[in-house]
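Just one chain is shown here, as structure tokens, and it is the form predicted on its own.
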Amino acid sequence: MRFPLTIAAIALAALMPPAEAAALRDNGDPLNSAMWSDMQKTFLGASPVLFDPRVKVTAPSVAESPMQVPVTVDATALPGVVEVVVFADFNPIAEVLRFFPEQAPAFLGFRVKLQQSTPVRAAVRTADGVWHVGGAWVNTVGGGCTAPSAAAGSKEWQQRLNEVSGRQWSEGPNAGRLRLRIVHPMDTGLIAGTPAFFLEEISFTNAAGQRLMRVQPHEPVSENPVFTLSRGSAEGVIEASGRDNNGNVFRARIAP
């Protein structure tokens, strides 16, 4: 189902460049996928959907490892984000991600598990109600999410569970931003013997106690999961906390 432009896009599209604007419609999907429709219902519902040059969305055109395929998405251009869903068609846990943004601006970096060659997109839903779509292709060789993590070689995994580092830049090119690196398996429940095992929730908090932004991964964040956001106005430390699946949380204070 196609929906047209609401009033308040078709004001914003008088005030954008016009490569920008004409893309600023639902004129069929830009990736050419033939699981679009079904991520439109699955996701999206009935919901406006538009296809925004605004939604940036960052991954390599070829991923060599299938397990760690880095992605940034960039919302910030967009007004008004309150929940962003990241996906990607061909997987076969399409979701991987979402993240809410509330201090910090809609900006955040991770590492995701590919099946297969595959869109990989976000879905920005501003206070309007609209979803603001956009996305890259992603080609690799495949079987991201069916092998095997790297903690399940290991005996010491179990002893390093949610250990978390992070770090926030002042200065230089990633000045303003925030990394938090959690040792988790991020197991996706697809190979034999081996249940879902992952991480559902991360907070970020100010030193006053306000939330930045929620994270709820799902099985195909890769594994020890490294997210990168921008901490916004916020000064001083950044508390992280979060749980997994499974009841297991952690909790961590990353100085400035």
The other form holds:
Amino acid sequence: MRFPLTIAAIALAALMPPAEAAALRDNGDPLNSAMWSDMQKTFLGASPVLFDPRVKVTAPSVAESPMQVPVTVDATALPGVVEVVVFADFNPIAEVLRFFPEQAPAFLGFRVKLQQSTPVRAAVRTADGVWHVGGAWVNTVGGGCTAPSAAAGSKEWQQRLNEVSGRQWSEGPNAGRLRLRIVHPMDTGLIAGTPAFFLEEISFTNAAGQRLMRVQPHEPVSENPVFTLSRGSAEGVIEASGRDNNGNVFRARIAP
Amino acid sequence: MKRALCALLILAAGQLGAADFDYRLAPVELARDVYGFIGKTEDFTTSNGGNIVNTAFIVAPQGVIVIDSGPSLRYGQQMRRAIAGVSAKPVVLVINTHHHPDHFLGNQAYADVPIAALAETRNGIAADGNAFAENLYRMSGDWMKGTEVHVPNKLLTAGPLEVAGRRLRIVALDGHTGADLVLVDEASGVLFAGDLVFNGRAPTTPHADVAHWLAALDQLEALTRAPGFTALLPGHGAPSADAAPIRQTRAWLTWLNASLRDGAKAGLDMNDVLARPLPPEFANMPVAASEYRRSVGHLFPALELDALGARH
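Okay, that is the form predicted on its own; can I get the form predicted in complex with its partner chain now?
Below is the entire complex, every chain and molecule, led by the chain shown above.
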């Protein structure tokens, strides 16, 4: 399997700017994580893998709060993105979320809970079956996955569960952007007495009913998740709908 | 050869770590009978041991009044020895200006003395003190050895306070934390501003309410215009004879809040805001980049709620 992939890498490199081509590699984790081979087995199986600078994962190298570490995945430079899986090597629950950019560009911002310093990675599967991997190291004091959610200490969230607030931007440097926040405790289940309770499916559809993107969050996504996405060429009202692992559903219209 | 190199590295590392754990505290006279220990304008490190804070003392007719006790047991002990070098009078009262660890973790060295604070500060130390101390052990290392939380045992309220024959005035403000005590020493005209004021160092915001903080700064500036004012001791950075550090703190907070609020309104997310460069007026201020990064984490989520039209 090595040989054909290397040829693929060389072919790709020829199409890329020299700096990016130099960073392209098909073996040896650029983040030097002891967990990489486990991560590869778990999330990518035997499929071909390419560490690819076109998969941009932005996260602070030092995170102020391990409960709210901002992560932005931008794979818009890659053509033919089918699926993106985001994982944190050293998290007790490694899988952060998965998203499927259908009509929307392969771009998603969100926040995660990290238990300790770890690489945060996005593996992007393109239509040819290759996983393109990008990532960033985040240093943090930790404890983000085993600290109780704020909701655990308050009664209010029960009335507001799955309440969505959101906005679209049509002008300025962020035209085409959609941001939303969903009230949800996103409990990891790692705290005794508090079972896992998290949003597990969110779909974004345009006014014509076409799906723009599907997001499958997992436990490490931060409490009261905030998502940033790009609506692409979609116009008008965008509907966000989904459910959590207890079957609570929501549906919200986000006007332009 | 390898072994010799290792030994050399260990030796060098030991020296870098300031193995004598001496903060080299030297009192700076702010006015007659009023002294400050001025910390570095840095973040906590294993080389400064947390000596990044200002503490102070007043030599009153019948004893010494201590304002804040520093970041560790060692600091408190060394501070107390340095005070004894200035005055043989006993320490009669320690005041903690607010519930941040660099201001109260030296309390242990004054366990035989009443330790006073505003009620909310006392409660904050009781609730969060251990977590704060743990964090300082992580950042300052062995300088913290033996340090334990010692909760204030005397409550203060706003108004005049006579201690050891000295007339003080307690001004109870908030904004940097939920309770920020400001002390006016009537005899010397020195204003102890605590962490409501930073001088030549970017302010920290982990428990900040910016609107309240700005209101507190206005009150502080009025105090510097009151007759008798001679000097201002900020919580961090050099003392000053005027309100310039107040204006500097206000300028930072005003910019920070407006910048994050406008960013949220324009649709930026946290990483977009983190990536923005500091304006030239603040770019060279010590720890500006790291405090900005921390402040984005503290303040942006609430401003983002407003921008998304969400209820708090």
